[in-house]
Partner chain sequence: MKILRAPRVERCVGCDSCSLACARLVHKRISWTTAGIRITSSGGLSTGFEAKICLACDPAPCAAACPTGSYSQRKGGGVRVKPDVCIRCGACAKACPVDAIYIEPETNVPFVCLHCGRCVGFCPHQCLEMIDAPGTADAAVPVTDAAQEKEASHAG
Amino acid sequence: MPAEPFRVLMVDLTRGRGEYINFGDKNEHLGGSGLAAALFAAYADVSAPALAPEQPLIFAIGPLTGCYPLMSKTVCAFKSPYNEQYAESHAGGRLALSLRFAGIDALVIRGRSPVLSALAVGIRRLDFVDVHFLRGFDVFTTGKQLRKLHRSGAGHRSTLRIGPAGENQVAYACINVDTYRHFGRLGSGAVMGAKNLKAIVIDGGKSLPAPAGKDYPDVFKAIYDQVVDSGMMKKYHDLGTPENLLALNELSALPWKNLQSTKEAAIENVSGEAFARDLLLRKAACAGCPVGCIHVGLLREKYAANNDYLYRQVSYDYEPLFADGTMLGITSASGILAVMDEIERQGVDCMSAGVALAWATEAAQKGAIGLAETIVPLAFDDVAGYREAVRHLGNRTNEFYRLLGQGTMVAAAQYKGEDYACVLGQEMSGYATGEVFYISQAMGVRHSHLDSGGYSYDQKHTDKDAVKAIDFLVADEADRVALTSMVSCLFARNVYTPETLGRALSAMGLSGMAENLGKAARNIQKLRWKNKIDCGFKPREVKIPKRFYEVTNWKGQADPAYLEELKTYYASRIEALVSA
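If we look at the form predicted on its own, what structure does this chain have alone?
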């Protein structure tokens, strides 16, 4: 007998209508990543462009959302304007719980609004609001205006919005979620922009009964105690992921100045410890999380015109500090926050924007581009120049920034700079740890360092056994798919083992899902790859740019033969997964 289906809200922006449908089988699709992939397979047109109105923009939560600690993420799935392939991005904030308490397992948005609009969703509510007056507004100003328009539901409400970059369809424009979280990578913000959708407001005003049965309180307490008291999550609360900066720099694995080097003495000025000592204002948490890993820094700037000061709050963690800091050669902690603040306002992915500007800086140094292209001089550690360049990027001021906004490799191909473009499927993550990481991001289904632990594998293994490495990546991906279908924050992956997930599901009366969890996760893994390959991904044609062979890290330079062996075997495993 099939399990209970999902409750999915289907919204048609063109017609200004929405309806609820029953979809799928919870025991098979689980939720989150699995539900999003199944909805994409059912409603996307893989032959049509990513920004075509009929393409779906999907937001999905999981069966454990709101019921256990750190089950606080939402999965967003779409066809990416960056590479025209299946894409999946995750974000925290209040969104997951707002969807749960609005009675929605997934929200699917199709069509294109006739005017720039905000979509408001809640219990017995579906409104399409004309917000043409917000066109061109930055992310923060948009958020303030939305809170004025939607005063009800404070504390239960989640607000998603895009900035100028999304409206202008920059290929790595992001969706800002509740100010400090994002659907960052691969261009979900551009998809919203193409739909003429400036914002989405989810009002989760419904109450739900606690799961029945005597086991749930005991399982919840065991998980909560492990999260809070065991020390497993201490890193994320204390320094947070910026702790990685010193460690990776010491390992000669931290990208600096467009990956021209992997270690710099200036790290002391921009380490996680320096941020915590000098700029940390407060910590925050996603709804449903007791950890508090969101570190918010205080940016204080003096304006010469009136000798006054302006104070801004900027959230930071490792990835933006690498991409908008060390990758740009910035050696001032406040300078990094200043660049990040402008990136937030424009609504571009912080990692892709930083890596793209790092490439542009080196291209300018080499004479491949000049002021005619960049408008503002670009130089490593020039904070003012980068802030202005980010504004040009978000607004696609000229042909150069239009190309750069399509992806670093698009601009690099035009200006003959492919060799030093730090692109692994998309602009690289901050781990120059070696061959397994390079391959895992370049070929992973999301081109993300979180697809699997390739960066960790490099640090734990010095042998060059391609079969062992790729078998690890494939198995690790399946384990992570189970978590992202629940939907858990991946920081909690050592807490939510398969056994713990099984107990958590069974305590909620989902024993059928618990029994089928491993098999369902492997089927979802296969479906995600099928979606990607159906959209045109060819794993055997993946290329690693020359810069990754040139740079020296703690292991020395990358081994071309080993990289090729990894790529060939990974491609065969992907093909086997899809055809099985």
Given for the second form:
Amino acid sequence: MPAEPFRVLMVDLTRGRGEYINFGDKNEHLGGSGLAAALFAAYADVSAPALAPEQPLIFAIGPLTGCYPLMSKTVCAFKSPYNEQYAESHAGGRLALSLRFAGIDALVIRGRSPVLSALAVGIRRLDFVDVHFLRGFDVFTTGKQLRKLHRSGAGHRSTLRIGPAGENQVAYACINVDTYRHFGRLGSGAVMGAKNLKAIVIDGGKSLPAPAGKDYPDVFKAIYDQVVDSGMMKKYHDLGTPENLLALNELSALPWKNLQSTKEAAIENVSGEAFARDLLLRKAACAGCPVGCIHVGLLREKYAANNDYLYRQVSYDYEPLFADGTMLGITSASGILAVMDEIERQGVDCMSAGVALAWATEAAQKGAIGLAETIVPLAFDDVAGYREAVRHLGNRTNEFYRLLGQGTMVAAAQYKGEDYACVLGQEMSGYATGEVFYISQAMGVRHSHLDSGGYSYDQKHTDKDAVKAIDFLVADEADRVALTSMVSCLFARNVYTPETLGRALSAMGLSGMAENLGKAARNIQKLRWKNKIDCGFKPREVKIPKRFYEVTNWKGQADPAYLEELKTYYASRIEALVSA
Amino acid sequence: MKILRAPRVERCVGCDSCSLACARLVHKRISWTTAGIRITSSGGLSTGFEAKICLACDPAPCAAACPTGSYSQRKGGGVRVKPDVCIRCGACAKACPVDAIYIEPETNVPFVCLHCGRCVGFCPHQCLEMIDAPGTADAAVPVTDAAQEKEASHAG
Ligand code: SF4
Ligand code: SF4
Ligand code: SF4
Ligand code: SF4
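If the structure you just shared is the form predicted on its own, then what does the corresponding form predicted in complex with the partner chain look like?
Then the entire complex follows, led off by the chain already shown.
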């Protein structure tokens, strides 16, 4: 069978032009993670800075996008301004289906627009709209204005936008997707900002023929039933991922106050149960996902004396509640939502911003920085102070916030606070489970807790067998790469076993891809690592800050010798993967 | 004759499982638009979702407007569709008072709900229900969440 290429829209913002090209081979690159990595290898200049205009900002969907439940994610790939390395970030919302029904397998954006612009794409449109008047607008106001600008267009749509942080190129500025989802980590928002691109609107008005016969609807139904009947609905829909707060606190694995502790009695006020009881307003879903894990909280704010209230809706998950909540020592649920609301407006990644401010708070406590740096006094549990600080972070008000916006470790190096910077490749995720998680995030290709199941490995294994642990991480990563090439939500990883994925692909008439899935996933895993190493990643130079050795984690105290063993063996596995 | 209603659409999470099911099972398409039901968020996602569906008019203005007989009156409300005589003029969509007919932009083919009920089982929150057309002998009022709440508060 001749290779079937992807349909890729290449946009050049400098010239205000776009071109559809055929790219790659579907059976080899699959889509999503694989397609994005291949496009990066083809179009990025690994030696040029991340924010150089010619660098590509890539959005890729996969062969099953929109065809089955939870095939609802888009992969964004770019050179990260945070670490100048290959980066991959995932988001849901309506973006994946909008791209599918716009007939676009991947959107690649290069160049820099002469004026602040919005890009609109769809089956019958490719517009570059001057939106200079939106400069400095926060994420929510930008969304409202965009809805007025783009009323027309058939079908459903997805809207991507950045806030002040993206425009100001904060190294962990995010891209907001359809209000409640994000390409969060590693600075995709700064890349958009460097391209002078405030927003992207994608109209998905196309309809595709379903494969003939009963196979496709039957496989769909079987997967759908499995999704809604399995424990998945309960786990992700009921309390959602915030159910972890209570559980991890109980296990001494929940980071509090810049990881000074991992268990606090104040958990009662900020648990997933407390949020559901007091603040949960409603739930929402990504398009194509019956689970509906998006929890939207109601933040009521008294703004004047005479019972004058305004309200905001803030979506919450485990990760932001940890980073903008317990990590900042905040002991009221509405206080956490208030900080998150400001973070959403500025358009910074909620995890990196929370962990960065947690470090700054401890640095202020220790006298390493003062009011000259922080402008507002920072103290754990001081919600008003944090809201103000987030605005300074987004606007890069002074040299201190400029450095903090480059990354916690950049500021920590300047102000001599590296020992207590909770950085594992990037600001930590909320799992103080032990050595395997620390190494998996510090060395993972995306520095994400989702690269592989290191946090769950810690909870299942107390032995210190580095070879076994790293072999698990590497194999688990390959399985996840298959999923994120489709592009599935990783919450569905128990449903989409390799066999189910194979059946799902075959029912779509993609049996060639189904047969090649395992091999292709391993090649993609390799290509992602190659992209990262080509950008200068040195696995042997990874450092675990002192704080991670000091604090009690789920397994007790981190063992430096075991961590070193894990690191050395993981580095050799990565090197072998890339050179194989 | 039963008709489709969305009596509990306040529960809707915007997953599009219903429209994808209609497209897949009724129209043999993969689509969130070429379907008898479409989910929209009129004021952005923070205002929640609404379902665009055929209200099963009797008489149906869309059928009256159709010049070819492609759309004709369905017993119990709504329309019967003969796709092969449709000339893609769009008159039906213009006549519908609730924007329930979707004109596919690439082909101009109109899509409308046939009140077959196949989407109902794919809604994870039971927003949708097939009910007897109002005015028919055994028509019952569908149970909405508001109605249930009232019952509950009277129970105590
Ligand atoms: S399509 Fe519109 S006009 Fe026709 S029966 Fe349904 S609601 Fe009435
Ligand atoms: S588009 Fe087709 S169904 Fe609609 S009015 Fe015209 S002929 Fe009738
Ligand atoms: S009742 Fe039938 S035709 Fe109407 S939306 Fe549901 S599946 Fe489609
Ligand atoms: S299936 Fe139900 S919850 Fe999902 S969009 Fe349709 S009506 Fe809403």
